[in-house]
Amino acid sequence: MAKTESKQLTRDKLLDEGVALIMAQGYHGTGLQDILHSVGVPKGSFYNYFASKEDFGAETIRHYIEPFILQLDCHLRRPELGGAEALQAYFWELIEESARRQFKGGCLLGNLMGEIGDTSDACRESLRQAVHRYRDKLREGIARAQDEGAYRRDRTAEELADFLVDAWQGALLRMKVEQSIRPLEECFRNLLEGYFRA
């Protein structure tokens, strides 16, 4: 028991680094060589964590969205909040993260999918799979907003979670270029102050 719990606890800290290092390296720029130095395993024990690189990279996506999940189904489980105001505090805690990082790094899944989306199909598929997830979720709040009368009702919620999951990833994008974040709060102010509310 304890050794599966230690494989499971050294799985865990290469995809901690691979996040880190893919967000500041990118997924081509970042050797295995690098993350297994950082968290001090051997070279060949690699593959008795991930089947290769792309595996590797594909259970990366997963680890990553995790947290923003856990995150924003925190917000929406406030009672004190409605589902307007839990996707409110979700979002302006990510503009306050991504200020406090000096605009650095992004969004792991927008930078993937701009530099393997088309080449992986195992990340491809990981990608899909992690927008999805990211996507429902924000659906789950949009359409609690919608029911309580503080969203429109003419898009349907998930027609709403897709087009702020796309408007955000492009904030993101242009924030790095920008290095400002003002590009995510007028996405914020856009949609969730304006083109979402009934």
Second form
Protein chains: 2
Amino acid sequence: MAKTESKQLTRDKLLDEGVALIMAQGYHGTGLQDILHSVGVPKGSFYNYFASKEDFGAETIRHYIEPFILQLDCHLRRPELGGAEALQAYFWELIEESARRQFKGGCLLGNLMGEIGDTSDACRESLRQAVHRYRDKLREGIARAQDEGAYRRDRTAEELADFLVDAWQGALLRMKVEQSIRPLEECFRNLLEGYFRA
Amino acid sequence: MAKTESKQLTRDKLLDEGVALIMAQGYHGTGLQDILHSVGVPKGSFYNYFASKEDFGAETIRHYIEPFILQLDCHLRRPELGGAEALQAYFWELIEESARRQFKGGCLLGNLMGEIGDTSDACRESLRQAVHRYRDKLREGIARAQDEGAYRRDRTAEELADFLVDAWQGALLRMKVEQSIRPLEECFRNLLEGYFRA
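What would you give as the form predicted together with another copy of the chain, now that the form predicted alone is on the page?
Once more the chain from above appears, this time first in line as the rest of the complex follows.
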């Protein structure tokens, strides 16, 4: 295997482990040592991969959001579904996954917006970009639902997408302390089946 | 001053300092040392006040939410305002305070639900109780707005209050990464001026 390819694999492993550990212990509660140890990377070589813990945090955020955007995109590409149905299918999948995971973790973006959203500039910028990328993909589905006459048109697709992102983040926080998917189901019901409807 | 009174004062100071430090640095990022040092309490005497860091966290959460409930209650008692107007006055005050604080901190409950909501049992229970106490006070205003014909009645006051709590928490997270009160204004507009209206 070429050296750069192997380096990329190790880097991805470090990011995967970063997601898992920061999700469980928070950003401040996660030491670089823990991450390196779990991937079997020698202590001194961390800086071959990342410039600093903050840089690692910012990259972990980018790494985390991609699968969610892909998953949402898959639903939006299902030819048999309208925009509103695709969004419902996607969020229903998220609710089922949260139940399977026993309400653990929530969303790394929400957890980090709370913990370091206004203290680390690099992580804030990475969080902002990740939320915008996710919001933009939701906007696609919402705009289609508006065009198809399923969603209200007195607010722009971007305004509705922003509100959906925020309300969903709040519901994920609440899920963790209630140990229940009810807050997610309520968000789904109030917005996707309620406020957003034409 | 009586000894128990002085002990209570020191305990309150430790909790005030706990709110400020945990807000700025997160739960894991805040050492007991920092808190004791800032209040001038000798290292060994922390356990005269709290059983553990976790117990301190749980008490800090209780200590934090009280002024918000009082502030909301003040608006609900204003005889010239209906339920919907009282809620609008209260949330408008929160938005103005957030702008004055330059979007710093957000809400301690939201930050801690994200960081330790599913890892510390004692803190989760304290967060759950604090959120419920706050939700119950909001429910009072919402029920009044429903009785007065201002708010929709096809959802219970408790369901609407739960959704408002969650959506507002999400908006506060977003405020921090956007460095803007716009997410709060949008939550206000979408719920208090939108979805909740009869």
